[in-house]
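First comes one chain, alone, set out as structure tokens in the form predicted alone.
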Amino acid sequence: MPGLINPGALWKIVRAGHPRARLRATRDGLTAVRLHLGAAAVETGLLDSLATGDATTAELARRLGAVDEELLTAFLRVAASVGLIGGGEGRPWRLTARGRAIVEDDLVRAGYEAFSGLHSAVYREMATLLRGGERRRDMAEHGALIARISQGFESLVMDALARTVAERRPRRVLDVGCGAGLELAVMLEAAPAAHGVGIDLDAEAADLAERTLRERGLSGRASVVRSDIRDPSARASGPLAEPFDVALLANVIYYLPMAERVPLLRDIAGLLNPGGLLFLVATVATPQFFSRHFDLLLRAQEGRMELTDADGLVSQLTEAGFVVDRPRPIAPGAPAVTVTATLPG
């Protein structure tokens, strides 16, 4: 049987225009499409709905109140085709190890929900932002998830952060901009014997701190604050009335206009005892693309929000009064660092 392919056809279509473009467009696009479809699978209720147990089409749209079948039919086929779900012609839908993954670990749900909107909105609407279009509000509205998804991040700096804390064996420990309360709970079992006190303005990722406290055991010895470090109010009383001989600011600094980030590190070493330790973590301005990304994804929000590089975060915390340790990257090529400063005894 002759192919269907003349090779004539297909020498013109290898000759014409970029074809290594063409294909890299085609593969990133395919790839876009896969992020989307399993951020669908989650926000319509699909995946966790299978995890309830295996349904058919028509139970299916009972339970995530679809009343287009056929649409609903059509996604399903979607969602099989790349292995979330399985089953259909005929046998009822079942979730699958793929789509468990996503069920399951918070991470990669958080990746999905993320990736698809908070990181890739900003490229959508780029035409009417460069026009002078209004900005965004991403960190402001979407903290909780912020908090999720940094945990990719976070896990990177524990045995560090672990270690810093265990050797000071402070009586007091403070986490600025807690989120979701890991790092929290990983220096109150660095240290036995502390008390901890975590701040965040976000509602939700200070409920998720206190979660994360409550399910590891340690809310007896720690306290979430929803408030700002910087209002004189919530330093004057409350948790935050007694000095601490650790804090950490971890992954808040770059959400500060460049002006205020001096003033935010002197209130923090205002809450420090003499001697005290701050521990500090940030992306920052690197030629990377994922640091290129994210500050223009700050560049994007309302306020004056940007990354700065390595030698500017040691100026600042200089300038704040603290003694400063050399940045170290908190893994090989990766565009962020970890800075331990001293506030002078």
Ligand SMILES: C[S@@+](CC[C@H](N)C(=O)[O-])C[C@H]1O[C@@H](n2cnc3c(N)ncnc32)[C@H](O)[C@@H]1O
Contents of the next structure:
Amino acid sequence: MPGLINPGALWKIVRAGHPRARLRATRDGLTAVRLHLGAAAVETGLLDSLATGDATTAELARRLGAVDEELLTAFLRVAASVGLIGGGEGRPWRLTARGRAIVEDDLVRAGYEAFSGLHSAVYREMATLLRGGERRRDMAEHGALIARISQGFESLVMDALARTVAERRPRRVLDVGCGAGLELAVMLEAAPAAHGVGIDLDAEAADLAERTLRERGLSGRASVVRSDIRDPSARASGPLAEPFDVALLANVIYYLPMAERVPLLRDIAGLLNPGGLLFLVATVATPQFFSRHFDLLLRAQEGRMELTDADGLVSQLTEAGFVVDRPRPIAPGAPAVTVTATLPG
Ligand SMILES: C[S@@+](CC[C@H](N)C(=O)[O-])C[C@H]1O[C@@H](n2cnc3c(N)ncnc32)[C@H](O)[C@@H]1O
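For the form predicted in complex with the named molecule instead of the form predicted alone, what are the coordinates?
Full assembly next; the chain just shown is listed first.
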């Protein structure tokens, strides 16, 4: 019957090698190809360009600076086959709802960029890394992308953060490693009388934070410092010189070597008023796939980074002088926790 696999051929497929593993390899492979296709559609500027208006292949070649129109056509056809764009076959190319979601939602865009880039590069480089090859420098080279992808935690953490901050009615709030500044904005919105300070060593991330504050109408109540929180002069002068009532350390602690974590927490304690609160968010070491992957990614970096487990976090906070509440998973079973810790009054 047309359309059905002949039973003899099917039997051969089922008997050959490891049929399930073959299926899995193909499925994983095609998912990886789709990921890279999405990333290429972002990185070539294709999706952004179609967001400004439909275009023929020739017009797109002009907009993207493509010199090989045949290759571009083949690329456009693949993008259309997975639904990122529509049109072709004599009609102008256009953005589909699926393509538009990448253009309009920066977390989707950052997902394609980060997973096709730094998150998978570690495996492409694993053989070299294992033989002592140069470590990765993702924080230095992709700081802004890491800050953007970190926004994925946002919805799971923001409610708890806003509630905690609102209860405290702080006068001053601090966001250490503020990245894109979304948490700083949420803290300021939860505490309308507060002034906020964000600090980030990545200049591009600090620019993103300033943009977020501007867009949310909070620029007048906040400042962003471009510096390493470990630098004593950054802590002793400027916007950090006066003490804070609440500090946030979200998705930052594992970028420091283990030996520097208690000193960092002590530095933060030194920036807080007596009775001040630290709200910490961190992915922790668990046997789950993402936790193991992230730990490997950290260990592949310059600078001896790694994940610690939730008990390790509690010990470090206690050693730094905080009274620590029980870590709570950000979602049931998630390998990331929030921890609140207070300084004695
Ligand atoms: C993964 S991002 C997290 C951003 C944000 N806190 C969030 O949760 O969305 C980590 C940020 O911490 C910053 N960072 C790392 N170490 C730092 C340090 N020692 N001082 C200041 N910023 C730091 C990085 O530049 C980066 O923007």
